[in-house]
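Just one chain follows, in the form predicted alone, and it is written as structure tokens.
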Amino acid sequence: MLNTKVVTRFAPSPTGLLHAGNYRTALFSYIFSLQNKGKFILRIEDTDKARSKKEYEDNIVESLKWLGIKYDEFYRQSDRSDLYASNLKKLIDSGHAYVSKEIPKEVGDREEVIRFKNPNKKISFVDLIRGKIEFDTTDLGDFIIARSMNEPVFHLVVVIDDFEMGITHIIRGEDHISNTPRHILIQEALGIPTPLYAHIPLLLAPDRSKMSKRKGALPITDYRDRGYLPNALINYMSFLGWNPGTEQEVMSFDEIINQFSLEKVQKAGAIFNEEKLSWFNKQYIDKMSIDDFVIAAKNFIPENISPKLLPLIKEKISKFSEIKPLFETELSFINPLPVYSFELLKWKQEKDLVNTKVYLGHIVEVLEVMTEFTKESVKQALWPYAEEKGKGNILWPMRFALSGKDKSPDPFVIAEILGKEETVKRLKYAIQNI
């Protein structure tokens, strides 16, 4: 090894939105090298000079930032040229890779490439997800390592800058395994160590599929954008190919460092649920104080809205983007009201709605004398009508009468929220027009 200091990359490309499956590398890698108090680097793979574009890059930053994954060193491989350059010439000079004249099979291909000369051996090396992989290279053939002597391919660049920045460890996705005995050719031609390799499994859509952009795959800052916190994203990727052997789910980041082990990591592909994340999210949500749910919530809550409703929001959400949907539908009742049919305030057991207006004059007589207006001391007062009467005989109109709806919270906590006043007065309401 070059050293013995643990360092880990990841090298994403810049030529579109990442998603999740390509972060869960990224997280693996960098939790390996907290793990070993190690190094953690970012390259951005922009080889592609036609495909890539600054705001890709700048997206793959921001996710990082956002989910907390901190890189110690950052580069970026379009300004490495001259390095790409120099070890192409020396495998040219030793015969390890020779000017190939090609011919153009389509119109716009080169008719010149520089190839590596396949000495057509057998390889194996050790992964440390799947054990011993061995390959046969004589099927690879002299493979392209660049297109001009200032235009490198990936095969080629990965294992310079692999090399150059003292990567210990190469953490990455399995599709990856068929790239690796290329990388162990030319890493000999140039006489420079191997790395060690563990190939992750792939994420898969819920159809075991690939996952993709088509798949429903999602860049990192929709899921931000769509109000699923960080650390319950951190928490799933994580479990996405490992389990620390206990049935717990929910653990903090230190749990997962101090419990992470790359041979507990599978070799199956593991399936990307969305349900399963909101779970997660739904989790950590619980766990907020409203305090920290607010600071956190802050970009999804209505402006001057009521401290009242914060509590119902938290209980009700497993990601802050269905804050919003909530007023339009269970929240509603903070509103004017809506037009209802008074036949609506009959539960569905009473046969006369005489007797529902005489069940909301008496609640209208209890609430009215009250001093403490809390859900607490509204179902105090109200509960033990409700068991003489019949629970929903009594509870129905009322949540009825003060939501307008026949889906809303239970009638006391709305009572709390709308407060004396506008409870006494949307409960007489009904009562008028029955």
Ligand code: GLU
Second form
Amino acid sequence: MLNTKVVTRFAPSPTGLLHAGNYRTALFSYIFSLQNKGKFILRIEDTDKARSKKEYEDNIVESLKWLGIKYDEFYRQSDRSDLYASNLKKLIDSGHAYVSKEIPKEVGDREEVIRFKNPNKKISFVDLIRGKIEFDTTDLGDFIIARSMNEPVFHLVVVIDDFEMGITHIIRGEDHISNTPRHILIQEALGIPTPLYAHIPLLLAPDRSKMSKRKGALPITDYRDRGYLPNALINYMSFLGWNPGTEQEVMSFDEIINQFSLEKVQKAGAIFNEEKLSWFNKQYIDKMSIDDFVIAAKNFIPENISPKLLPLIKEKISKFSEIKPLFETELSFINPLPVYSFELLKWKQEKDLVNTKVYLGHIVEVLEVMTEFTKESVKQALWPYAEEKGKGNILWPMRFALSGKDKSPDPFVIAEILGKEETVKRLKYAIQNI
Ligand code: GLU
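Mind giving me the form predicted in complex with glutamic acid (GLU), seeing as the form predicted alone was just shown?
Below: every chain and molecule of the assembly, starting with the one above.
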């Protein structure tokens, strides 16, 4: 553990709905603060008044809450204007910044902005992920730090806030590397220390292009609404650019906190793959008890369904949004039988449908005398017969007669769910019509 108290932050701009790439940055900062028993701050960077919207801020707060990422402090830059104005004045008074007369190029351009007086020097810093990074700041010119005394821009406010909030580790996206030399110049001008930087690689779409709306960059709340579990998402996101160096993939958050290491985050961009996320989600669903499953999926499970269906649903899906379609496909057997062609009762290797009729007749005889009617007992009662006559010859027509569909769960499962009376009724219906 480090000597000084670690303070990290997530500093999103509420100018749109943030995607997994943004939340993965938040997660890495959060994990790092927890590992070091430090503090994690949420700071809403809404200096861009035209593009910042409250609804995006609300979505950030809601998303973090759903993911279980808890912050110790919350700030909004629009509440902190005085602090920025006084620092801006300080920079101007000390000759590190100046009011610059501009020639407007377009309508609406400013005639006056505040620029930082670039000392044109070489800057270097040691990034915790990428190692030593050097820049010659000459190329940056005298960059803008405010549009007016009351309109500071990102480069200035980020430096002031990180200092005021005591941020020790700035963990942020790699797209900010090129901004860091500007930030270090401002820190030097204000006489404040440079925190440690860790620039994490960007998240990429499966074709290695930048994540965009069209390429799967969905807001995190969409994953919630489609029935992913927050802990599956957390597990998957922590594996984007990091892994524990073992085969283990499914890890509890405590295990992740124990094993995560910022220094081991890869330099290459990580690919966000929804199929992999689905796989993680399925692992988490598999591990759940039926009771927990019902609680977690309550908004997705149709009302008044037989509790017998729950294990089947849980087994078949990898996310909750797949529940509803099940009732139109594999679970449609719970609805009244559809009209079907009786030819379809014949297994493909069976020559004559008359044999099928005989088999179904025997199945009915066996089932009618049963008292305990579960998938296990039905299977046990019919299995020797299926082995004798050929499994396909017996199980296919039984399954088809019970569901009226060629895609459905196995016939023993259906029989249990339908119950003895309905099972026998459907089998007899098939027999009568062959
Ligand atoms: N507000 C910046 C962004 O949303 C983040 C700045 C930072 O993390 O330093 O990209």
